[in-house]
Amino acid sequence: MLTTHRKKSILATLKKDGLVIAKALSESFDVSEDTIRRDLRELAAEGLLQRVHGGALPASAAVADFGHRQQISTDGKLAIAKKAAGLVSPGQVVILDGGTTCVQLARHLPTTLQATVITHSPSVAVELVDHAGIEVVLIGGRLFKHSMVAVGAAAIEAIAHIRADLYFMGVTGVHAKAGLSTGDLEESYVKRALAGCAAEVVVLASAEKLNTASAYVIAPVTTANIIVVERKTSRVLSAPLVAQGISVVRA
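Output the coordinates of this single chain in the form predicted alone.
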């Protein structure tokens, strides 16, 4: 089989099964594991999959910069944001992550809500300027322009002193086995720290993020108490999450 055809077959299997194993592929194609690993390296370099030990997972499409992500799955993100906004109760201390879905969430919080919102996203903070009843605590640090969030040691230090009721986490990948992931190392540190200081973690996951993985692991998928997904999300995608005891809420 030609390399091109083999790669297409690998991607087809990955789409169908959500995982490929190098050893199984080498047996299936009757080629060496070194050949398969080379194929996987080349496909990963094209952004078509995420390599893991022994094989590969689907790569997340949600790793573009902030401006481009605003154009991805816009209807789905809006529905998820509205549903998530309804999870906030008066008087709560809530952490809002960076990202386009959290910006929409902030936009849809009731203007009469009395609450505290902590965020490391200037974009989220600006959305809440006209919410008179919401106290906004903005975490500082180095501005990571790709995602429009503060990262670094200063952000981690500030987070260590927070105790919140809810943390709405943005991710680029949600996978039952590979966990919650993102495309930047420093962002993964900040998200992990935020998750550690909240009583409940709510992950916001539009369709392109489910059953995919990015380069940097935030935490096991069971860190999420709730995952908010689009209403049309396939049961095939949500079932492995439910099986791990996570509440999957459809928007």
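Because the structure is predicted, anything quoted here is derived from the model rather than measured. Positions refer to the first chain, counted from 1. Note that the rigid core is defined as the largest set of C-alphas that superpose within 1.5 Å between two forms. Compared with the form predicted in complex with a further copy of the same chain:
Relative to the superposed rigid core, Ile227 undergoes a CA displacement smaller than 2 Å between these two forms. Taking 2 Å as the criterion, Ala12 counts as shifted between these two forms: its C-alpha moves by at least this amount when the rigid core is aligned. After superposition on the rigid core, the Cα atom of Ile21 is displaced by 2 Å or more between these two forms.
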Second form
Number of protein chains: 2
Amino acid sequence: MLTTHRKKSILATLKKDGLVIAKALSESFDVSEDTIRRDLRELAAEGLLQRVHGGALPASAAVADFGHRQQISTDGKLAIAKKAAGLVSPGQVVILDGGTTCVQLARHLPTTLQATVITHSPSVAVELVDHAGIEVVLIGGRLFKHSMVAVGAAAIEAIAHIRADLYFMGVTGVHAKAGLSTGDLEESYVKRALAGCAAEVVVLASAEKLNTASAYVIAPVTTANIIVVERKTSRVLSAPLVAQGISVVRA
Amino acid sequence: MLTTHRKKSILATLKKDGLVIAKALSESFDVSEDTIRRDLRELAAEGLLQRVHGGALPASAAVADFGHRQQISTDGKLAIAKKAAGLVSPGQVVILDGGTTCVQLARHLPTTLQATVITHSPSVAVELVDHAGIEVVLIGGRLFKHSMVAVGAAAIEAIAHIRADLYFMGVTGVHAKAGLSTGDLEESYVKRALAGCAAEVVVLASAEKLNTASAYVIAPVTTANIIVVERKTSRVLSAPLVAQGISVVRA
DNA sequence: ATTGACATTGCACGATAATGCACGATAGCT
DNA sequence: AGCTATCGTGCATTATCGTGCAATGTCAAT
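Can I have the other form now, the form predicted in complex with a further copy of the same chain, not the form predicted alone?
Up next: the whole complex, starting with the chain shown before.
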């Protein structure tokens, strides 16, 4: 029995059953439990599975889950969301992106605020149910599950008929030269379309997004009128943005 | 049985049923109630659920307020949702209406099912995130908050381009003569449009809906190919429907 | 063929985690 | 108020874990 072969089998079993148990593996491969433990430890170190007492679980399950992602939303993101919520004036037509920060933003809009919110994120829409004064418009399309937003031709088409006052854009990268970027091609198209139909664009950028760029560029950084960053953001990071005429707001 | 796996199962059960009972869990996992209590305590400490005497409730705010309505969702509705979920075949294109029953239906679709779900309910969309095999298409429009569904011209327009195998329709009234009806005009337009583009229409009707009619008529009752009703439904109520050639399924 | 470097494995042992039971405290119902 | 189910805690038991070490096997260079 080859070690690598055994490891592959373990991963295959894991994928098939959703979990593996150390004792059972040791019997089925006829090796000691120590050996299995070693295998599991090594596979866990490679990020191929998640080690737990008694066996292992798939790695993805730990990472996945949107609800979980929302929980790891940092204090910084929360502060950004609150600050951004304050930028909305009564009567405005506002576009809210998907992503955890925008969900937080929606949650922190005053419940009494009279406004129209346009969004392609079902999560944001659900969040706004009990904001009596807010008219919600949902943009349809194929649902990109990783970010929980509608994308695709249908979404682009729906956006084409919209004019908004304000667009709160979530991004994964803000770079003075590379521009605003995100990790999914379809998403970048939608964000570009949304930016194009709003009078003012507000980018929400938590600390780790600044001065980085992701795979797909949405637009030059000057597309943003305002960028909301964390309070602690150093001047070194904000200066190049301010130099291009962007208003950098600290949360 | 792995501890971690048991906890995940508890959370999954909680999500499915809206509550879990300690004693029942201890029996189904064949461990002592102490162990279950420990699990629940730890999950509660992580903020993943809310501990109550005798069991636990969901913790998430988004789930909670919808869960309020969901709690009044009777056992009957749950049974209907489960039964209806079993009507979906792999590979089908399915339309899911809004409403608590359809959210339950979504929740009870097999996680491994390969299918396309079209919906105008953001709640349903959110529910299907962790069904890896399901492609979700969101229909946009103005959000009618009471039912949490997209309605209006945009929704109708989007629906016009759709062909589906199956449409699960929620209604507030099913009457052999008055037809299928609902309490909102806009909603009735959308439901009619959805019914028109599906090969087969399945109506989900909990006990109190039968033999009643609401303000706005969607379509004649014969539009429905199948009506799923509660197990206890009397023959007196189902007979007039069967007489019109509709298949009445008891949950 | 021999040797040495290295990987793999099984075993021993102390440490840690998980579980079930016993007991007194508490919550919810009548 | 009184009853019962449920709860939390301390403790003993068992399973599982990690580490160090020796035995075995592999492979390449000599």
